[in-house]
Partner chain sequence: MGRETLEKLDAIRRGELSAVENVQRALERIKKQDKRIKAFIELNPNALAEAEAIDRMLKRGERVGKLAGLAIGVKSNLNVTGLRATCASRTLEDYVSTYDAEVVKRVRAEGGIVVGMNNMDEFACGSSGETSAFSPTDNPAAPGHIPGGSSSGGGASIAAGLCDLCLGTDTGGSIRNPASHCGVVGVKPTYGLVPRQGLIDLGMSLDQIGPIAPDVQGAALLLETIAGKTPNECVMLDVERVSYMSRLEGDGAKGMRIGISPKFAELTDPAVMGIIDGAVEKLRELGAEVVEVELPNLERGLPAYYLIVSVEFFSATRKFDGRKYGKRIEEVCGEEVLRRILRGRYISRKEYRGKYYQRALQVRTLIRQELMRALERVDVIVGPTVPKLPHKIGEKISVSAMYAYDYLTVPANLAGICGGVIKAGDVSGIPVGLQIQGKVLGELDVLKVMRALEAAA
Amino acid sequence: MKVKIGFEIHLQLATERKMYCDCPTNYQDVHPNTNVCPICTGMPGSKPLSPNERVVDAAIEIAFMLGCEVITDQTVYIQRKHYDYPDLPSGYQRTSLPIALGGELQGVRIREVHLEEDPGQYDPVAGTVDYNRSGVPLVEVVTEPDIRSPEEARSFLRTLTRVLEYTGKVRPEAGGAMRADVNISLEGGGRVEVKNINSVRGAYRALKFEILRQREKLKRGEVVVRETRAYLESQMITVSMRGKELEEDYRYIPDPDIFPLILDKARVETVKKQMVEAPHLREQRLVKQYRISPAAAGVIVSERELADLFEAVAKEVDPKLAATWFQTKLKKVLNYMKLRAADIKFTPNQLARLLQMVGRKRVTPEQGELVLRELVKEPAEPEELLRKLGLAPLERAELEAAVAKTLKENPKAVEDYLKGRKEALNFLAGKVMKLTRGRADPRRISKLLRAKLRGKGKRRKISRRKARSRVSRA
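Structure for the listed sequence, which is one chain, in the form predicted on its own:
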């Protein structure tokens, strides 16, 4: 059965004040109903301020990131969307008409981008409402029903989250501040909306369940009705809430207390010139400019700060070497320490110097990774960290002396290797590593051991030939 999936995705914008008043947008670390005023609590006679300009500019930038065409020099009304719920103090939610249309991301068409205000937070168990969140600005992204599976939906949401985080205009950890309404239908059934899913994982699980539920109903010859459902994350199921509202049910009217928006071309162009490069476009540029693999570029652009760091380091170091380290070692260290690139304290120059030492083989990749771990914990000069870890590079003469001593003290292993037992080389290399306290490059050790053992083998063959020659003359 053909599946159609579309999203209505709401994300909180990173501003210090709310959409239509000067109250702080912090609603998580304060007591209930403290960051409020008559405007955001819908008191009689209160009038909203003009829309927060930073919010409007952020929405314009997000629209451009998604390839949309911003509507300029036309009236964009702020509308009242009426519905009756305890967290909505005015009895309506302010939502704009589209400010941008017709974008595309990862093959999914973007129908529109518009602005909304967040409602408060209602606890149906306790019967209480906290209005600290009421009026926090939201951007809403509406897609066409182009997605065909839960897997495609998960991939799209991950990409969208990364794009929006890149702008720096949504709240940190966009996935945490995201709420998605999922519209899903199977061929032959009605369209079902699953409300207020707050994670990519939640959307994936809700879709898996809902597709199975609708498919089984259709197989039994039952009707899949048009309705709104809720996702119960603890049980990973959806349950019916109410019949699906139509546009007419919300009784939209232009808000008479707010002047409509008019986005002039000059303002829109200014936002466009100042905006950051979209991650999917930056990924393509990194591959072309630095001649690195698409896989490495994909990891590098996963975080804006990580990509900024890479480009700064790539000015001082071979970009391919830097890309390999970013893709594997740096990302691994950050994941292990549960850090994001934004948490990095060391400078690009410090990382560049470490990679230069690796590139010139002054330290081994393994030693470099140990230094990198320390660098992430406590920024310092790489040379200082090497001394602190006891990993200062060995001089060639010191390494040769360690190899000579090992060969002298382990004649049986030498004899075994010369008789063809190649595993004896690993034993000898381990002895050299122990003697040098791990400061030597295992590859240099093996190379030097082979050369010395090859010489011993040749000298032994020569001695044997001379001995046979003396015996034959006698």
Contents of the next structure:
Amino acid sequence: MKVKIGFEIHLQLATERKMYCDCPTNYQDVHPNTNVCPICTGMPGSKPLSPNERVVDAAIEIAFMLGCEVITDQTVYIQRKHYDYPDLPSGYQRTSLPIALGGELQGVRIREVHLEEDPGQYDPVAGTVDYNRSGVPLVEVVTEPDIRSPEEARSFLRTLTRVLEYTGKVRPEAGGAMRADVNISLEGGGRVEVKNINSVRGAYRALKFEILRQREKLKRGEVVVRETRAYLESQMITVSMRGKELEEDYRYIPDPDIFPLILDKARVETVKKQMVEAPHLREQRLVKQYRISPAAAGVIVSERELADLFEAVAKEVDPKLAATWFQTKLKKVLNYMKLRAADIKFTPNQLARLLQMVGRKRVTPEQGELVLRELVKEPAEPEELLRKLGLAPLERAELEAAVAKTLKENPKAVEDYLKGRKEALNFLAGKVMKLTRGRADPRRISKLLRAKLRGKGKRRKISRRKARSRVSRA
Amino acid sequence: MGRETLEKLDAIRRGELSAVENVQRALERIKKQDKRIKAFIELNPNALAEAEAIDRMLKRGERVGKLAGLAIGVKSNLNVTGLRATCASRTLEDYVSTYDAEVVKRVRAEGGIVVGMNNMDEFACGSSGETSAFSPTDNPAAPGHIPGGSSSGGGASIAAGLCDLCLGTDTGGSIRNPASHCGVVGVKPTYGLVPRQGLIDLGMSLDQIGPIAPDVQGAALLLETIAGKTPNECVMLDVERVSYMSRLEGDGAKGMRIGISPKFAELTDPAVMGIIDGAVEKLRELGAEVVEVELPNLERGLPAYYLIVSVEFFSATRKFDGRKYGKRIEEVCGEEVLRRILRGRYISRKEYRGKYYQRALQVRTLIRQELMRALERVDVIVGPTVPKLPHKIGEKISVSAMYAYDYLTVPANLAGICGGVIKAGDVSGIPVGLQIQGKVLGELDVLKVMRALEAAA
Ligand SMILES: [Zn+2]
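Given the form predicted on its own, corresponding form predicted in complex with the partner chain:
Let's see the whole complex now, leading with the same chain.
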């Protein structure tokens, strides 16, 4: 049975000020009803300010991120959507008509992007309302019903959140919270809308439940009616929303107290020029431009700052080497230290120099990783860190001296090796390592040892021959 | 004639009359007469203290504002910190303002002293002053008759000399209508000239705050004080400040092109029209050129207006849900307020929006274009303000008869243009006001015509 799933997703924009007043938006950090004014509490006679420009710019950026076309040089009305709820101080919520249309993300078409404002927070148990959140800007992303399964939905939502968080323009909500309405229909059944979804996991579970419910109904030959249902997080089921909510007519009117938005082309172009590249687009570009593997590119773009760092480093060293290091070592070190790329304090140059040393085999990958760890902990020049760690690369002479000394002090092992007991080489290499306090590349040690031993073997054969001839002459 | 306001300001500045004396007298007159007139709902207990502060400044020789020491009445749909903005409704009877409306801030900054909150039609929904939840207001110029509305208290206050100037609001004629019935001066400014921050809404796309005054200079002075944009409001014209006072006199009406329309006589009581014709004749004598203009759709404005205002009012009143202010508006309001809410609720429904609301907006565009075209040919359009004389208080009239008071005033609101009213004469002692409609930001022309008539009276 063919499944069609579409989303309406709300995300808070990370501006400092609310949408229609100057109150701060950090509503979680302050006491209830402290980030408020006559405007965001809907006091009689209050009028909205002009829409916060930063909100509009952020929405434009998000629209571009999702590959939408921004509607320019046309009036975009901000409407009043009327409904009665304690968290809504004026009895209506302001919501704009689409500011952008027709995008695509991960194969899912984006129908539109528009602006809304958050209501306050109502506590039905205490019967209180906190208006700190009232007027915090939201962006709503509406998709076409292009998603085919709960798994696809989950993956889409994750990508969407990642893409939007990448812009730095949406407020990352604690614990991956998000607000979404989802519509789902099975072939032969009506379209069902599920409200009240608060997380990616919630969306997945609600969809699983709905598909099961609708499929069973259709199997029994029953009708799946077009309706609105609510997801009950605690029970992981959906229930029909009956009565009032269904007949609801929002009686939209353009808000007479706000000039409609007109996004002029020049402004939109400026936003586009200054905005960050969408991660999925950047991933594709990195693969092409630096000829790195899609897997590495995927890891690199997972955080904007990581990708920025990569591109800075890739200018100085072989991009493939850098990509491997980002994908395996750097990400590992960051994860181990529970850090985000944004927390990195070392400079791209410092990392580049470390990778250059690795590239020229001045340090081993193992040593490099030790230095990298130190670099993350306490940034400094890699050379300095090598010294600090006692890993300053050996001069050839020093290594040769160590090898010579080892060979001299371990005649038995030399003898064994020359007799064909190859494992004696490891013993000797270990001795050299010890002498050089691990600063030399084991591969280099083995190579040098083998060369010297080969020389010894030859010399010995020659001397034996000479001895024999001397005997014969005698 | 018409020097009253400026003479009083001079007297206060020269120390011949103290601000305290002026406010004291206003309060005494209110105390004595307002039991009968009911022009005020609440008085400002700090008025005398504020007047004392002005006197102290004057004594120290400090600069005072241009309204220094004047007693100002404020319509009860405007917020004044510490006073109740009741909108003359039970819905907000306990609502004490926590902030000053922008216009009130400006009045206070210029030394004006708010003496109290004026009575009005409930939520400004009315043209008679009878729908106040507290009491109807009498017309001091024609006792026993309605003072007009909805700025009934403002019109009556000025007519009775209870205070010096009043702030009214006009959505479909609510300043001009009482100015006409009470025989005083009133101006509805161009939409977007005066900030509405702090005005409790009736129809947001139509509402405008303006002056009610005993003379043209008083109205001009108050309008200068309150006009001009503020960064705290979105829907405003790009006008910093206006100044009229120095340019009011000049050549008077001489050389001005004045438009009249045959439509006015069609819609107006002949007795009222007779007075208006006399005023037009006077303007001609004063050197104005009188030109006929076409306003074929004028009367279509009224039904469109009532649809638009109802939809906006419905939206504006959703906040009076009983949660924050204790009473749900639908449960405690009067008939007319309820009628508008229900009408607004009905016609904003999805299925009726196209049929009623959209069509009303089209008519609005039509009226606007018509008036704009006419005003391209003339400086101002003059005519009657209200098509008939005010009825007696308590007299039962039909809803449509009540709405018919607004035929001639709503077009200016629909078009967003300005309009002023000045007394043109009376019919058996009942004042009749001449309405002068001006272009967008044409306030100076309107005031000049009004001043010319006033000076010639
Ligand atoms: Zn606020």
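Note that the rigid core is defined as the largest set of C-alphas that superpose within 1.5 Å between two forms. Keep in mind the model is a prediction, meaning the values are calculated, not measured. Positions refer to the first chain, counted from 1.
Visitor: Is residue 410 one of the residues whose Cα moves 2 Å or more between these two forms, with the core superposed?
Guide: After core superposition, the displacement of the residue 410 C-alpha between these two forms reaches the 2 Å mark, so yes.
Visitor: Answer yes if the CA of residue 213 moves 2 Å or more between these two forms after aligning the rigid core, and no otherwise.
Guide: The answer is yes; the displacement is at least 2 Å.
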